[in-house]
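The chain below stands alone, shown as structure tokens; this is the form predicted alone.
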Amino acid sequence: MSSFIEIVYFAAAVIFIVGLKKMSSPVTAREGIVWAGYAMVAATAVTFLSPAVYGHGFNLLLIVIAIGIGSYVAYRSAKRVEMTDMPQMIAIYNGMGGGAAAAIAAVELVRFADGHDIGGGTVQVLAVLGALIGAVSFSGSAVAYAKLQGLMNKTLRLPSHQALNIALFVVTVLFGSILALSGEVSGFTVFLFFLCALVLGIMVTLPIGGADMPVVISLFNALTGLAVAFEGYLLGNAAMIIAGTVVGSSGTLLTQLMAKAMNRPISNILFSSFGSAGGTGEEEDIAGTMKEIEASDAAVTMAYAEKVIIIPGYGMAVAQAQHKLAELVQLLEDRGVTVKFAIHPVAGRMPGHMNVLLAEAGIDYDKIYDLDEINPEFPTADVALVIGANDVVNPVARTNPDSPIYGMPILDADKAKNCIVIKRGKGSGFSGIENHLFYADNTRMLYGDAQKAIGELIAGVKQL
């Protein structure tokens, strides 16, 4: 039995790998993301099997029962979680991977501490790594989804907080240093490290703002597959193993090509306000005037044009608009227009944000390019509608060395013939940067919830 365990569990890594190499790509996503998904009930299933579970009576029912909550919940709230709040969806239930990850070894641990051999060595250093880890990501996750549900401020930094931060990051390391080294630990020395370290996740992510969250969700995912492959190698599983190490080497690829795209490093993300990774912080003034333009206007413009280039924004995942997105666009194609969808790297508040919701209205994916793909044709193109999004579209990106997002790669929306703005109002984005294209000679704004205004751009089509 144990080497039939042993052939499912590898089985499973071996799917899991190829639907992550499935999920490469829009096409093949969603395929890969169901292989991935009977690979792990079949790995759960197998386990039951173990002489480790099976005949173990009211631990197997406790086992079962959780599973079954567990698994209800999750069905009920994914059925029910709008695009919009699938970023926080996505922080919480990574946090739980966390979690899960560190109550293993506090159950571990806690033995430990009661006289039982927990392997000694090697094990009981993963075990208190993977209760670090797991319970940072954990309690940081926790955090992270309450500032995307509107729960808790965007930021919050106590005085000297990064001093607290190192004095609590000490602390915590000397109580897990004792559990890992010692022979022999008291209960209550476990209850402090796992208290320290569930207050570090939270202490780490308190300061950090809205623009940064999706770097932030991707770097805890990261951690909480690497909690996971150190508790599996604490508990000897296989399957456990190599999906963490799976989660956690995508998650900390995933993590430093969005730090790229921002042009920030990760530590400075994690311990610096929105900014400071270069330039002064002061922004140079703006020549012109925001200039608008009436919905009629627009839809002559983009109906008579040979290219239109799209940019997509949270401000439209707000409003729910890619539907009628997508019917503006079929209309623009009848007439012979050619639409392109430009996606920035950290557009909206997860990767691949706006991917999911073009695709989710219908739109082709061989019209969706990335920043890299598209740029060079913004200077040959007749329109770029940008829709909700802000930073990523800055030009001072480009050409103000004083600001705190110099450097960042941006769409070249204002290289194109004509920018139009479809925006809620005149406020900043996320990192609170004032848009110097808003401003621009060749851009005119569209004010109003971004649903309604593409609405209008229909019907104005519709009656040339």
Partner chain sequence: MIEGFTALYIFMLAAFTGYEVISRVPVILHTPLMSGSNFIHGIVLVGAMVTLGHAETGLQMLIGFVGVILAAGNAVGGYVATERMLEMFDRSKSKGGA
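Here, rigid core means the biggest group of C-alpha atoms that superpose within 1.5 Å across both forms. Numbering follows the first chain given and starts at 1. Since this is a predicted model, take the numbers as computed values, not measurements. What changes on going to the form predicted together with the partner chain:
Comparing the forms between the two forms, the C-alpha position of residue 26 differs by 2 angstroms or more, with the core used for superposition.
Show the other one: the form predicted together with the partner chain, since we just had the form predicted alone.
Only one chain is given; partner chains and other molecules are left out.
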């Protein structure tokens, strides 16, 4: 029986890797997740046959109940969540995985404290390491969720927060070392260790601003993978080791790609807060004024354009304007206007987030372009339509070395012949930096909620 279980685990590990590979192309992506889903079901099913589970009547009942509760709650919430809120849902599911890895280690360590042999040596060290990572990922992801969901103050820094974190880290590692290296431990040490690790996760995540959160979530995702791999080693489960490590390394790469797209080294994100850097570039003179435009005039400009490039940002996502936008695009295309979408790597709250929203509205991904592909096209565009995006089109990133966002790659909306900006109010963006694009001669501002403004544009185009 045990070799049958091993074979299924092996197959599951292979299918997970193939599934991830398939997820790297839009055409096969859906297949990839469905395959991985079958593998997960199979791996879970055969685990019921394993000697550690089968035959432990009461524990078996507990397992079934726990799976039932976890699945039901997660299924309901995942089905209901709006696409806009997806990033924080990913954070919460990821945190649950980290928590599960920590729980595995906790049970094993308590068993160890109760006098059981759990393997000793390397096994013990990795189990504790996995517990630390998993617990940090668990509480950190919970904070990330709370922040993105708006349940928590954006940034919170205690006095000498950094020193406090370091001290906490040292204490946690100290308790961890006791657990990992000694031959006999007490349940109380286990408790203190987990308490410290959980608080550490909260403390590390608290001062990080919402704009940097996707990178942090991605990092926690990679960390959870690693924790799962370590606990897999503890349990002698190859499927967990392989799947966990694959996620750990691919998640690390993904984190790097995101951080690179934001031009912020990972160490910067973790150890400084974005908002506090904003003061410098603000006071300088800005030439020109913001000029408003009526929706009907903007509609005319776009309807008679040859090429329109649309730059959607978080404002579009918040207003749930993607469906209206799809309608506007259809109208413009019926009039023979070429419409393209320019997506900044960090548009929305997470790389690719905007693409998901556009896909939800049925916009073909052939029309969607990356920063590098679309930037050379802006000088030939008649209209650049900026919807609820701000920092990603701010030309100071090119021109002002003092600006905190200097050097971040931006979309060159200012190079289009006309630029129309749909914006809710006159305030500055997430980073608090004034946007010089809004003051440019060829820029017109269309104030209002994105959904309402696009609705007016649609009405305007229809009247022509």
